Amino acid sequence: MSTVPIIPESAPFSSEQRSWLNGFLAGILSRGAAGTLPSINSNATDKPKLLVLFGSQSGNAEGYSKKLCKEANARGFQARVAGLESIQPEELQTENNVLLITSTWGEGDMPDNAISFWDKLNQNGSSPKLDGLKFSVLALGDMNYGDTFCLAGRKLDQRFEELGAQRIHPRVDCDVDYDELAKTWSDGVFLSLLNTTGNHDETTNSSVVVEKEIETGYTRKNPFPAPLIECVALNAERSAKDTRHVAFSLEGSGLIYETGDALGLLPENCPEVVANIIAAHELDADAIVHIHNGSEAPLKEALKKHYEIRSLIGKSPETKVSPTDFINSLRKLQPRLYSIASSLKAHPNEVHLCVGAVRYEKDSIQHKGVASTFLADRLAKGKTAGVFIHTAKHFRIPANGKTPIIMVGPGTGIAPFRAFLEERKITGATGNNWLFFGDQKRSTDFLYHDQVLNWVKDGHLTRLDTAFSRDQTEKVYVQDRMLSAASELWSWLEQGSYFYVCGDASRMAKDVDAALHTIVQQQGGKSEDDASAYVNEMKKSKRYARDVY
């Protein structure tokens, strides 16, 4: 590719820096959808090594690891990609070239694959020291979650800088819509790495082509308009919840999903809350403005569709601003990811939700979940919203239906073992099946209950405990439920059983967890370090799997 020459030749670079940096500018000014940026001479015999780490929970983190692998191997470089579970941090001290990419899951903590990791990273006086490593960290989040926002990726960030490692490019922290920062990212790397490496072509300016991923059919920017079949409540009348049973659609849409995916749902701020706060920041609501996908809408029909207006709810301005401005300091409403809670097999071209519906109050506000009440609420038989299947790779029933499984699922956290208890049925798995389920009232708060009770009835369901916590004056949780049957769970686990935990991330998968711990180290007879490495080599091989929120 013949350049014209951007970087004169009094820049402080060598000669071969200011050659790359020339084809570099050069590719950027002329590259269109696809884009360029410069590789590394292919013909080199000797390809610089890329390891790309990943710390995953949802997918997300591994996804984009894995095309950015692949774009390193076409680069020039000699990639290769691992989970944070699959690696220990002394084997780190053998590599040169590290990038990670990381979410923060829960209140501020790791992904399940980089817990192992991260804690031998802070061993005291074991810790490896990584004086030669050049990295760099992408960390994925949720601004909504204020101080934890990315946290998991600024503690890594900042473990690998005090053992000795060269941060070769800023780490960068990602909020839900994370494509243009991760790219950002990943161009400012490969420049960094180019750079260090000294391995690029000295006589040309060869440059890769990156071709953007096409996507087909309906995914998460291009959702199917799916029609709400039925929307009826679990709970009875008495009940402190509302909780929900969604079925939609996916007649036509070409869906298919696995028993553990989620269903991404674009939901609508409520009309009400729309309209208070145009009113409370005196703006025009027909005013039209531009919204991020580029097409023009009146105020109250972006701020309803497009928008996050959770945080302005009571809030009035300082100053008062257009409407144009008031849009553009506005995060995009994102979608909500909800365990699936039916099989494929057992429901076709349908999806199934179980969702709580969230309202409380607060300083004399009343507060409602965007996603949770549109759907109880707003959204009538027949109408539809706009969904797309999120794929959970860590969450999967065992492909030996002879394998036995454990299920932790209190509340709506039943939800997925509802469609493991489906799909297992239909497809004649004959491995035993454990359920602990828990809530408030047994009376009020069973849900699917009759569904449950007959699979323990014909035997599908070998054992369910549940715990309802105001039953009784001492409240009583699944996690005692747990200890209370330590001895034949502890037996359960060694015949090979898989352990699946889905609900609350803040204290009931914590609670979950510790009570796991203590079964294997009692029963197992096991010291606390050998109890954690137990439960660690479960995680590993995949027989330990969570779902949290």
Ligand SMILES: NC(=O)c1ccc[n+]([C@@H]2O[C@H](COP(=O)([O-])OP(=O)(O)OC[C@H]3O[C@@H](n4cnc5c(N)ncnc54)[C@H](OP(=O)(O)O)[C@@H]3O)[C@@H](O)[C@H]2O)c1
Second form
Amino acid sequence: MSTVPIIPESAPFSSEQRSWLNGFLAGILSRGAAGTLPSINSNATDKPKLLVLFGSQSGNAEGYSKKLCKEANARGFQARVAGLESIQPEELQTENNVLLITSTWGEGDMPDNAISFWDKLNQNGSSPKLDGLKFSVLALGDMNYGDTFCLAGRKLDQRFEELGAQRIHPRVDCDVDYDELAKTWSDGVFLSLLNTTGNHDETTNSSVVVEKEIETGYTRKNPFPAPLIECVALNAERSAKDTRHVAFSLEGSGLIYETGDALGLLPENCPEVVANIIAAHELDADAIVHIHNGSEAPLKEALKKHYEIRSLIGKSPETKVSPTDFINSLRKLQPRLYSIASSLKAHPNEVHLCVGAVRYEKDSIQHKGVASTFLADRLAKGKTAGVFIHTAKHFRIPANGKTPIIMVGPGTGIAPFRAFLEERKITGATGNNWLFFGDQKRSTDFLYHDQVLNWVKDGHLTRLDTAFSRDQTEKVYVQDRMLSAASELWSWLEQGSYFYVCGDASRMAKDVDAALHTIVQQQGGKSEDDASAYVNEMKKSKRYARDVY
Ligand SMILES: Cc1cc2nc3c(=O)[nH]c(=O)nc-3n(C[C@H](O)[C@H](O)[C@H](O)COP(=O)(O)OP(=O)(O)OC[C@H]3O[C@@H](n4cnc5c(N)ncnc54)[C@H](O)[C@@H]3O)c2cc1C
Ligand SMILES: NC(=O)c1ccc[n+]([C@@H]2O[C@H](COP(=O)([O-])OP(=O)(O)OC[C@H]3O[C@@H](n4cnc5c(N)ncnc54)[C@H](OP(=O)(O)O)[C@@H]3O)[C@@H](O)[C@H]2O)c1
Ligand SMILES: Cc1cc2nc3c(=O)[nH]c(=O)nc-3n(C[C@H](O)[C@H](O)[C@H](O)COP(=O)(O)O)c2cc1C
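Switching from the form predicted on its own: structure of the form predicted in complex with the named molecule?
In what comes next, the whole complex appears, and the chain from above leads the way.
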């Protein structure tokens, strides 16, 4: 289906350039409506094959890949989309065109579903030659990670080239707001593909209309102002921790979540911190500034609600700048994600979180986390905060309620498991449930202890293993409890149990992963490689899922 071209035939462009520009401009003009896009000749009998591969942990790369695949099909490709966990590197030898979209996790690591693919791509002696494959990489990341910014995408891009694949469009590295840059990349990629496949109709306007998905309801870009119902301390008074049970009302929002999903929250900076920064930079707090969203506001409001100011704390300005230049030098304040700690079936119209307040001292300055202390200290009951649902398809309870589950969730990592247990209780799921929980001290830090112990009492929680790290001289962690229960844990795994981990990514999740490998190796009588293959197979079949941060 063709549409009215924007660049007229009389313009000094070749038909190909005109067609491309028409598509490109229509795409820009029609944000929210339909886009006219250059495409494969609709009469072509052999539609070019295109494989869109994603490495994704929390769903961004996966969601974008699926949209891109739809768009590619509308442009006349024979496109399919797949996660990197479902493909072997040698299978790429039968492909012509691959678009690879990946995020980066941990400290420059591959997302979980890409680890096995990456390892195989680097196996000495057995990595496949990829001559003849055309590819391009879109890397998603976060510039706050510095040197590891988009590292997974950068590594894959380089490795594909080393293996002989031909890059048809340069890699693009995206920061957290990736929409615009990703669109520029995909436009460039499609133009290159159309040029190289040779099927592009040069004589007619072969553009197609691709319906742009119109986001309805409340989303990241249009968050719901959710009233705070309660924010209750979960630690006893003498605790060194400050963990909160936070409940928001979703009444009237139409928002629906599944257990395993996260809640996106738009925080506000602390007004005191804002005032200190304005004073240090000798700025006028009431000066009106233009905000990135197109509106205007006094500087103090703009800094409170719209910009990241953490990096400015304690820094003396080198030169004096105008309020506008000051604002323009800052990054947008990003939403924070929190694993949802409730089942919607158990708490209709509500969403619960388990939030650890971040407070620490550095260079003799007391710092506080923006979002966690916005919730813990500044948001009053009944007042609203902008929220949206961040879908986590990789982190779901088994569809079959009879399937056993093992959950490892120390500290705030307990959040999604409270939700899983509530959901499995209310739906009458009969599968066995095993929880590993840990924190500093039993007397002060046993989060949700009443609810958890009641589940033990009534048999809903088949087994509970706790690791209170500071109740004895030697540290005891959840992975120590796993190793002590190795034989039973192995027998659950052999019965098809799912294995979930949530909480700290930098230390705990790595140590728990190592303990899991040890258990599989020792209890299953396997070699190290066979144990890795077993664990990889669990990941591939989505029986090993992680929600780590
Ligand atoms: C999928 C997902 C689920 C999550 N679920 C939860 C959850 O259920 N509960 C929960 O509490 N959090 C959860 N988080 C983490 C949460 O999103 C925030 O990152 C966390 O609350 C901190 O945000 P903040 O705005 O309070 O802190 P920020 O203002 O973002 O400050 C945090 C930064 O401060 C610095 N920092 C922190 N501690 C120290 C220290 N001791 N020394 C030096 N620097 C330090 C680090 O640079 C850190 O990145 C989750 C994250 C993800 C991605
Ligand atoms: N700085 C803060 O105040 C703060 C607040 C909230 C969240 N966070 C961050 O958010 C994440 C989760 O924090 P949280 O408060 O929920 O819990 P956490 O800090 O992960 O602590 C929970 C339990 O895990 C233990 N632990 C420490 N290292 C471990 C390891 N290698 N393996 C297994 N267990 C280990 C802790 O013991 P020990 O502490 O005794 O070693 C504690 O008993 C972490 O990344 C944390 O850094 C930080
Ligand atoms: C725990 C954690 C670790 C991350 N580590 C990195 C990193 O090392 N480098 C980077 O560029 N981005 C990093 N990111 C940002 C993600 O790559 C980014 O949010 C991306 O959009 C996530 O896409 P996904 O949902 O497809 O996994 C990290 C994010 C989280 C929550």
